[in-house]
Structures are given as structure tokens and as C-alpha cells.
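Below sits a lone chain in C-alpha cells, taken as the form predicted alone.
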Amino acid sequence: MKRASRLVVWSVAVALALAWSAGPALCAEKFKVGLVFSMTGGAAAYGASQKEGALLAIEQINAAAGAGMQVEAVFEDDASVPQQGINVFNKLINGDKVAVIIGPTLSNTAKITDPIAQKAGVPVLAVSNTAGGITEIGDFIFRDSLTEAVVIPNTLKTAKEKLGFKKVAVFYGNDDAFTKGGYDAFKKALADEKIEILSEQTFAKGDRDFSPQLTQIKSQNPDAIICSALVEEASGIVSQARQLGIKVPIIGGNGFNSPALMKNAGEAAEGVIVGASWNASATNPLNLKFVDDYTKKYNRSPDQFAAQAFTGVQIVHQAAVAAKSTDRKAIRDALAKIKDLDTVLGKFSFTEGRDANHAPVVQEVKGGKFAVFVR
């Protein structure tokens, strides 16, 4: 061998030793992540803005990590279905071997889901299941949404002290764990502030019809109707109100916060009351840039459940990156400690029982927009 030559093989060793000692400063570790969300069926107007906001987040993680740990996304649509929830979970778990999971979009999923990744020992975030009950599942399943506990009494003692009403109409779907929960929240609120409830009305998922239960609420004359729905049949229920002359003010559930409301009702959504955990107008930096960045990719402005996401992803991220591991049970220690992480959402921490820990914001359909409610 000539010498030329000895010295470039010796100085490819030299350069390969280098980098397998320097780790991941120079050699780029992969976090494996899976992602569920509706991108197809009833809540799909959830899954799309969800799936927007955790590319935006994956983008811009692995755009600043470089050489460090980045973000492999695993993409999966459980179209709106507990099945096919639980067809990709195992996917995603057996399968793919991801460090942890994100999702699913819809509460009545994740209550079939969330048992099987606990059972496996994989970390679940939820970045938007507000029903009761998902925590509880095990010590592997967290969420950063705002669970309808937290986020409903405050929105109907908000909405008392400014607009005064004492009997209301309750209208919710009884055949689904998020609307149901929804419900339940609402109906302890209003006794806890002495709101006296004229009627209780019910609706199924798919439905289109709601003429006659709004009829019936009619005639009761109540001073508000009290609403726990999926934006689909939220849309219709706000729509066909508005077309019988009922003009009260419509508080409603989670599930009123997506643009399909206003793109699906209208000019009917107009005054909508709904409590959430994020509003595009909040100043912090982190939010403001967040919004800035999402307007410009997607040509248009942000939901609720994009700034979850986009939170949720980099939740986890931060969690590995302060395991310095992509491994399951170390991910889901870390995760458990994060207390006051800067988040578009604002301080952010964790609860002991692993809820998100965040104020909450109540908003009011202003010019076809979700502004602060400040009547």
C-alpha cells in the first residue's frame, strides 16, 4: 500500500472514531413518534389542524436540533373510529417500536386505546382528550388538553357574572365519552352556581335534524342553552337555533372550538360562548410566534387543537431530550417532572394525576373569529 493511501484509510479511521465517540453532538439520534389523529370521518376538522401543528412543531424541533436528537414522525388516521384506533396503537407499538404516542383526536377512542399502550409500557400525550376518566387509565398516559373539569365551571361563572341568566336549556349527545363528559361537567357547574336547568335534551352522533328538541327548548323560554357537542352537529344545533328565532346565548363545550363551527354555521355562530385552553390573542412570545409561523405555512390562523399539538410535540421532545433517551419508561419519568415549560399555551406543568396544569381561556365568536370573551 502506498503511503498516500495509508493515510487517507488512517484518517477515515480517525474521522469514524471521532464520531462514534462524540455521539449524538455529531451523529444525529432518532425519536421515534406516534401520531393519531382523525384525519378522516366525524372529526377530522379536529385531526387536520391537529396534524398541522405537530408538523410545524417536528419541523422546526429538527431544523434547530441539527446533529441532536430529532423528531421521526409516524402518521396515522384513526378515522374517527375506537377500532381503528386501536388497529393503529399496535401498529405503532409492535410494529413501528415508537418511544411514544401522541393522541388519539376523539376521548371515546382513547378510553378503547390508552389501555393497550399502558399495558405496553408506552408513554400516550393526548393533545385533546378532555373527557373524565383517560388519566386514570395508568401512569404511562399524560395530557396537555384541558380537561372539561377544568375548563367548564369557569366558563359558566365567567359567563353568569357577565350576561346574568339563572335557567338554561342542557342539549349535549348522549352516545359518545367526550360529549357525555362534556355534559356531566356542565351539569355539576350549574348546580354548584345555583342554575336552574328547564330541560335536558339529547342527540346522537350523525344526526342533522335537531328541530324538534330545539322546538321544545323554545318553549321554554330559558335565558341560555347549555351545549356539549362535536363540531359537526354543533354547527347544525347553532344554525337551526338561530333559524327558529331562538336568540339566547349558545355556551358550548370543547367541541366548539375548531373554524368549522363559524365556516359550517355561519353567521349563526355569531356570539358563540365557548371555554377553552388557548386563544390566538394571547402576547406571549412563544404564542405569537407560534401563530405567525402557522399563518404563513398554512395561510390561515391557527385552532385550539393546532396549538395543542404543536405543544404536545414539543412536550415529548423535551421529555427525551431531558432523559437524554429515546426509551419508554425513561421518556415517561421525564415526562412526569415537567413543571413550568414555556409553551405557546403558557406555563406549562403537569398535575400528580398527570393532567395539564394551565389557565384556562373563555372565548366568544366575534366577526367569524374566536376572540376573548369581555362582554
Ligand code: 1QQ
Second form
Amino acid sequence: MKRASRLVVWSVAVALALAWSAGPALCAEKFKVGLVFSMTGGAAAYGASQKEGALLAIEQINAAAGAGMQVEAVFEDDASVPQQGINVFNKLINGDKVAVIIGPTLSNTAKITDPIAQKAGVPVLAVSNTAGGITEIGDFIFRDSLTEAVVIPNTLKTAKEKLGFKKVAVFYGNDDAFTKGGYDAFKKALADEKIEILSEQTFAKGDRDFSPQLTQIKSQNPDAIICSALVEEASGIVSQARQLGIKVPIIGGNGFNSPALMKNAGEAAEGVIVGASWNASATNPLNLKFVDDYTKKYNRSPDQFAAQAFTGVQIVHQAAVAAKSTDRKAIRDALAKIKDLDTVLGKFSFTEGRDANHAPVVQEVKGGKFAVFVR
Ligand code: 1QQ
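Please move on to the form predicted together with ligand 1QQ, as the form predicted alone is already shown.
Below is the entire complex, every chain and molecule, led by the chain shown above.
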């Protein structure tokens, strides 16, 4: 045997021996997923739930996958601000070279980060963005979170039928893509339901004193207050409204869907009405198992954000399994084909426009929990 070919045989033998000694882990394909959640800053209450939901899904998928498609997660904190979102998207896309990104938490960040992923050809699955104009960024952008445009008309219609209000005050944050988007959705739904708007008041992120606007709202004597806010401000608004003796129902958008609302506002949160994508009481078998597994692992009940993040990991994993590939474009194409996947959110499919396609639910805070609204 010539020296060169002896070398080849020798190298192949060494490689085989190494692969063998490393066991199945070396043969298993790793599916690298970037997860961008707000772990610090104003949206940290959502991010904490999202990370827990995602970790539970990853643990279960990897336990079941064996030598099959394992998920390798890279978690990043976007700090609830777009600039940090840009930094971590760039790191995940160019440094970690992830196959897909889940997140970011806020629409306000997604509007800035998702064009970067679209341009780089990296699929993104939003698991909590609900403002308009997210999936429109491009054909690599998907979401499993229902939009405010879908949830809010259902919330208002149901609440109006049961509570019979005719005139409302609208209160919203005018410096955030989600709170503004929620306001737009409320405004349209109010017009469709022929509900009169007595006044529109605004606040900014980080505000702590809402009494000037609430005092004005009180003097106008509305039948209900419609509010589009993230949970930090929502908690302050709900508490201060009750302190000022405002007793009418408060109807919130997706920002209200965190148990942080009840933790921060306590008793004052009772009776708050909010539309959602998911309620813990859903009785489909996958949801029963999810609620049980989550409660055992974390010692508290999951919220909607945990459920959507848990589902998001399953959706991207399913796409990689179906594609038999971790190639970014192949994953994108497989995501577009997901149909009637059994999830904790129910049977899951994307719309033509890559948005979530399932029925919303209306909730009321009762005894410190989100209960299905049945008055
Ligand atoms: C958005 C939202 C927030 C409430 C998610 C955490 O819906 O930013 O789109």
C-alpha cells in the first residue's frame, strides 16, 4: 500500500473509532434553536414564563428523541428593548448560526429585529407578538400567538352581550407597537359594536401615576374602561382606578394576560376582563398533561405565555423533523406546511399569512386566577 492511501485508511479507522466511542450523541443531529425572551426590563414577567414553557418542551422533546432530532437551545435576553433585540439576533444568526429563532417577546422589538432575520433567510416563530404588521415583514416570519385583531373583537362582543355597556373610555400607551396596535384593534371593534368612545387618554412606558387621566375618565362616567397596556402599567392603572373609586369593568388587551397583574394589583384585579389565546382550564389531553407537567416542575400554574412558548418549540421541532433537515430554508418551508398539529393550544395550523389560526377565549380574573368569562 502506498504511503498516502495508508494514511487515508488510518484516518478513516480513527474517525470511526472516535464516533463509536462517543456513542449515539455524535450521530444524532442537533437542531440549533435561538430563543429570544425579555428576561429583564419591563416585559420580564412574560419572558420568565416563556423561558419556563420552552425549557419544559425542550426537555420532553430531547427525552423522546433519543438518537433522533435533538434540540440545542441558545437562550438570549432582549432586555425588553429593540436595540438589545438587534444585538442578540445578530449573535444568534451570525455567531451561533441557529436554524430558527423563537421570539422576541414584544412586538415592539420584533418590528425591528424580524427584518434582520428575514434578510438573512432565518425563520422566526413569534410566540407572543400580537400587533399587526409582524408576519407581513416577510415569508420567513411566523407566529403561534393570536393577534389583537382576532382576539379583541371577540372579547368586546362577548363582554358587551353579557354586561351591556354603551359608552366607554379608552386608555392606552402611545409609545409601543403592541399597545398602539391593541388600541387600533379596540377602536375598530368599538366602532363595529357601535359603542361610543367618551374619551381617549394616553400614557407612556414607565409612567407610575395614572391618576390625572383616571380622574378625567371618572368624571366622564363611562360604562367600562378599555385599556391597552403592558402588565407593569396595566397593574398600576387597575390599582389606581379602584383606589379612585372607579367601579366599572376594565377590559384589557393581551398585556393583561400575565399573573403579574394579580400579583401587583391584588384585589383590584378582580373582575378584569381580558381576551386570550389559551386558558388553563382547556380539557384537551395535551393541555391537561402540559398543566400537570408544568405545575410539577415549577410549583405554579402555567400562563398563556408559557403555553405559547411550549407550543412554539414543538412547532419548530416538528418542522425540522418533517423537513429531515436543519437547513434554514427547509425549516421555513416545513413550517408553512404545518397543519392540524395537536398542541396545548388545540389543533394548530398557520393561516396563509403565517399567523396562528385557532379560536380565542374570553377570561375574567376570579379569585386571583384567569377564569373563562361566563357571567
Ligand atoms: C406584544 C404583546 C405583549 C403583551 C407580549 C408579551 O402581545 O408585544 O405583541
